[in-house]
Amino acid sequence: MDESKKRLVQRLMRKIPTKMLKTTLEKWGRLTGEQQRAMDSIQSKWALTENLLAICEENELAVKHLTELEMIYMIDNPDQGMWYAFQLTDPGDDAQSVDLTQFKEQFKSHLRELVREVSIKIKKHTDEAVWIRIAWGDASSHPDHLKPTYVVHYLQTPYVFVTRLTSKQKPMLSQAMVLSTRYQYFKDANLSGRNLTAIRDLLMRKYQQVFPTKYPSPLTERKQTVTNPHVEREQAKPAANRLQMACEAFGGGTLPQLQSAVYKLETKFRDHTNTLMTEREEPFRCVVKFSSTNLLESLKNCASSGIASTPVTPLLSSIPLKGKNYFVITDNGPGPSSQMRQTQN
């Protein structure tokens, strides 16, 4: 076995947890029953790796077979890195008629016209998502299978999700996508996160959005520490109102699991005590980032519990309503007001 295939197998074995290895190899279907049983009987990760290397050599498996194994694991476990959402715009008249066969042929053809050394593997998942694995090369090097780009696209929709894409590769992917899907433009959707399902559900409105007009009161699920009934009644109404406004801003169902929201400020500095900064013609620039393991649920809880003021500011409620977690805030002309605008790259 050559060194490139050996390194790819070793990388895959480091990535796949031991408890998931059996199921992943069975889905792969490249091992005989005896070879599968031999793998099942080994406990050490190092020994498992050595045994799989020997099996790959015995079965004369090529790189394309090993990338199949990686794709199976990635599709079953997509939360392996930072995913970025993109949107196709201005569809042609025939955009809705593009089927999987046409898309595969066109995408491979267009990308190979742009990049001579490139390896492309396309697989349709059971949820109708088209998964694309791209190993990039250039004029002086073969495709690097250790650093592939993964692309997830739902046919007949304008949404594309990408991980591990460099700025150099982005224009080539953009051109191949618009040509193969019959759209005109490929732009950033200003949405990213480590949970692919979460950003997909947020952008494609697949999660349960329940915005109630009335919320029951009092809140029986809250543990009350005050025993005076008059105080309880006084506290219950504001608590119910806070929860009402939190649900109106973020919805009443389970929210997609985002990890961050970024606000880039490009506004005029206003402070009468600091004339030096206030008189600057250039806008004041800074970046504010909110981070959490589940940001939307955290913001909703802050509003309903009274930690954050209500009604919820549009700066925060715009995350689920607009399906974005990256915003640029600019001045809205003279005066203290400001507006959010979507950036286009």
Given for the second form:
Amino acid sequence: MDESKKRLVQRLMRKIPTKMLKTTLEKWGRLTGEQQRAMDSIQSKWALTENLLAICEENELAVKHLTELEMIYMIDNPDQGMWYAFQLTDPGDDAQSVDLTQFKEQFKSHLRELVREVSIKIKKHTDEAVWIRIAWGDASSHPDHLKPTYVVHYLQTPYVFVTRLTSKQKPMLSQAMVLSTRYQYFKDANLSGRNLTAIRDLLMRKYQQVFPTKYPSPLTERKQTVTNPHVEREQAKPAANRLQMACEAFGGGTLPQLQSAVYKLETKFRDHTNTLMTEREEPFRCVVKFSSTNLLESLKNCASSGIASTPVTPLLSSIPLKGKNYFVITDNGPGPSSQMRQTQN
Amino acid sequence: MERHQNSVMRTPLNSVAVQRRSKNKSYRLSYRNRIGAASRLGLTPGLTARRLNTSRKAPKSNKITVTTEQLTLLVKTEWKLSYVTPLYRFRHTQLKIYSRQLSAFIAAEKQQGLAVDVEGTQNTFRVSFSLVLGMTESVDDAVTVHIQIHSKPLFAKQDEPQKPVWSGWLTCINGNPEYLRSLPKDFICLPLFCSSGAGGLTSLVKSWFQQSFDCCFGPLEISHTSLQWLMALWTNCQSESSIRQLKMIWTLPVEPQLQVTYTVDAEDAWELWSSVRKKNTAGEGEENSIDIEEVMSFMQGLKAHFFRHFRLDLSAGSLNEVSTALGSAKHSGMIKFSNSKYMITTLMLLTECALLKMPI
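Could I see the form predicted in complex with the partner chain next, after the form predicted on its own?
Okay, now the whole complex, with that chain kicking things off.
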């Protein structure tokens, strides 16, 4: 078996954990019953790899079959690696009427025109998502299957999620997407994270949202702690208000798991007790990064516990509102990649 | 009192039972026992009432006279800090003997199976003690002592040289002269202990020191105030050599824990710092000293700017780490000097912190 196929199999076996192997291979469906049973009985990863290499020889499997296996695994386990969100803007008149077959044909032909050697695989997943696997090559080399780019596009929405993409590959992907979906621009949505499901839910609002209400909140505090009854009575209303506003800003129930948010501040220094600095013309440049295992949950707790003042500042509530986690904040008008207007305190 | 062959000299807890041939009665008691007898001996009662200095001289790019090769031993490594009580009868002239004694001690402990195995090294260790000259600030400071432990990596060939697997140093920079002069004659004060390397070796070295010089080690954390001082002192150096950025890492007590990394551009941090400085009241050619109020205003300004944007009060959390191009300091007691130029001022602050931890 040639080197590149062997390396691909080895890479796949390293990526797929043993416990997921059985189901993934079954879904793949390219093993005979006997071969499948043989794989199930082996425990060690190394032996499994050797066995799979032998099976590939036996069944005369090609690279395209192996990439199929990789794609099956990725689709079932999308919450790994880094995903970056992009948005298509300025739809043409017929953008809404693009259907799956049209999109597939057009995307493949456009990308093939732009990149001489490229291997494209498109699969539609059950939940309206179109998964695309791209292995890039160029005039002098075959497609590199060890460094593929995965693209997930939800038809009928302008959202596209992409894994690794070099600066050389970006314009080509951008062009192909724009032409096949009939939009004008393919822009960076300033949202990134490890969980595809999380950033998708955030961008497409698929999480429990809480709307402002004038009446006593029906939401109850999830954690019941034992406190002094006097304190409880006194704090009940302010605590309920804080919780309500925290949920309005970030959502109720389980929140999408984001790991970090970065704010590049280029605003003037703000502190009325320091006249020297406030008179300064130049901005006070700093970068603030918030990180946590579940950022939105942390921020919501900051708001409900009072560490962050409520109502929650637009800078923080923009994360779920605009579905972004990278912001450039300037004093006057929209910055180059943000639409934030700094409120005057 | 002569030293006998055994290198391990234990001072008995009950001093009355032992007859020492020392002329002066007060030297009978070891330093550790003085804790109980403090009132009788009248040792520096004022130290416990002392606080961290509220004003300091601005750091200058010192013309350090330490040799470059010794400097490379100290910079660019992250050190774990501990404080150590004064050493009884530690002699700077007996370093070779100490090297042999410590090697033997480590070998003995390993044989007994008590020591923790150091990963990836063979069992033979060679210890070297050396003096680091040129680092002291005042006449009363004892000379810095540097210790290095070498060993061969696990699968090394016969003739491959040993590599350093652990280093540590004891130092006292600009220690409080009142305190230093009040110590009895036989005590050497090197309160700041920095170590880097396997934890097992660190505990062995500490045990040996405890047995040989009757001292105590303890963890030295860098308090919030000290971290603020470091922020201000380092930012103050911006006019002479760029700090590149001032980075602070805070953690907020929410579930799940939220970490905030607040990085300010060097120039902007410098401008804010200059704006909170009081007018220069020092004489000609003298550097104005920095007061704690200025440091706190600096911090307040940074927090206020943050609050104006995020309406999140950083005081609710704790400051864990401060770093600039000159070095980094962690609340848990880790320090790193990236640049030797302003090292001395940082060490002065840390020596002060260590001295404040002295039991008496």
